[in-house]
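Next comes just one chain, in structure tokens: the form predicted alone.
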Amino acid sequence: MSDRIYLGLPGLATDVTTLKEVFRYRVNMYTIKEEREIEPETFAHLVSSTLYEKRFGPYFIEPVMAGLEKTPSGAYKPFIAATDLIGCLNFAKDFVVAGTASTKLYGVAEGLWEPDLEPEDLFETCAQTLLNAVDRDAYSGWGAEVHLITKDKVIKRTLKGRMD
């Protein structure tokens, strides 16, 4: 969505399509009107009250947000978020999961998760969670995509699941 604000949106293929342009034109929309980059949380809100908005006919999505937040001594802190199909928000310290595959997800993530990994090691942790669930669910795919946001630069790899 922006420089420093990444998101998922895991679901149905045609949510996805609609729901990323809704909030490509949102995030323009307050741009243009606050004219300034929006903050992680605060995107994370938008995408709550998007999704609450068709609570009564809801988008079969489970957005998840990754994105650097800019503190008041102008460092970076990483930010995380997740939110169900009608925009209960999750805001976590270590990880969220969602897709079909999120209870296989959480199992490993907590065996493997530890606070202040290094990119490597963040990297590494992330394949391992994302491979280990996606051989236990075969509605996941035969693969995954990993992103690493740092405040330098994004490094994106992508993982070639079993195929079979």
The other form holds:
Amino acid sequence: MSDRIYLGLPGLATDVTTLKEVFRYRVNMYTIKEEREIEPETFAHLVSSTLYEKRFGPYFIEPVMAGLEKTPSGAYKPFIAATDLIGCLNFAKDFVVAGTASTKLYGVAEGLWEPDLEPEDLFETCAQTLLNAVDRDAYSGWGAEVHLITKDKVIKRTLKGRMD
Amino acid sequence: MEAISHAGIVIGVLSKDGVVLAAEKKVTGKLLDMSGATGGSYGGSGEKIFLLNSNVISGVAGITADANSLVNYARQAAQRHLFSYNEDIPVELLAQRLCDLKQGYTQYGGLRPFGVSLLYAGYDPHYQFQLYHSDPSGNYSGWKATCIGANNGTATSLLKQDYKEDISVEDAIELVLKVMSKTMDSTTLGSEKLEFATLTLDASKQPKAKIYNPAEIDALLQKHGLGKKEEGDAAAPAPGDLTL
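Show the form predicted in complex with its partner chain, please, because up to now only the form predicted alone has appeared in this conversation.
Everything in the complex follows now, all chains and molecules, and the chain you saw is the first one.
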């Protein structure tokens, strides 16, 4: 969505494309009017209200977002959030999951995650959680993609998973 | 129409590799809080030059309230186009969208027209760099160099004299600043009276709008020998420069 906000959209493929475009529209309008980049928390509320607009005919999507928010002192603080398909926000301190493997993801993440992980350890935790949860899920698999967002760069890694 | 002929002047010059816009600010004074005017590449919070889309900047002359409303409409129209076609809006289409709106207000009773003239400086892959002008009636036309606002007759004739077909952006910037210094009421040019923006292509051939912030404007004026240093003889030609 921006250099420091990433959004995952698991769900109906047509809604993924549509929502990607809707959010681009709204983030662009925000940026041009406010003359600054949108903050992750503001973006989370934008996602929430966009989804709730379609309360009685929702997009079949459960968004997950991650980003770095600017603190008043100018430093960056990690941020994650997720919503359900009608925009109920969940600002978690530890982890957020969504998709067909979400039940399994909860279990593995609960076991592997610990507070204040360093970037590379966080990547390993995330990668292991994903690969192991997905192996227990019939609907998802065939590899994974992990974006590690740090204050001066974003590292994208493509993981190989079981192909059966 | 009356408001426009009293408004601060806005000049636009087209070149092969970019478009240049400059505008004269009328609302000034040392008590005016300009801390909100950041400039840069986001929106342009000045009084007269705005970013409409990543590929279009505009300069406005006339009733500021009407202009703000039109700028908002243009930004929405541009994003709507991006949403529908996954492409930046062509410059002429954006000018057309605004003119359709403006024309509507001349036709239906009960409402007054928008008291605003606009210059649109933009880029699209089909026609490269373009410069358009639209008036309150909804007429629009494309130009190589044009201006709106007070003293636009003087500025037009200066532009006519000095515009060359194969002008570069650098020369266009110089031309715009020179015409600006000759037509503005004040004797010295400075960032408190001037807004300035360019639209060029970046290394990856994507349009790049740059709305100068006050410090950058002063640096630019200094570079072209029109800055405050030469207090009192700002209109005099810089060493080595020919008179307009």
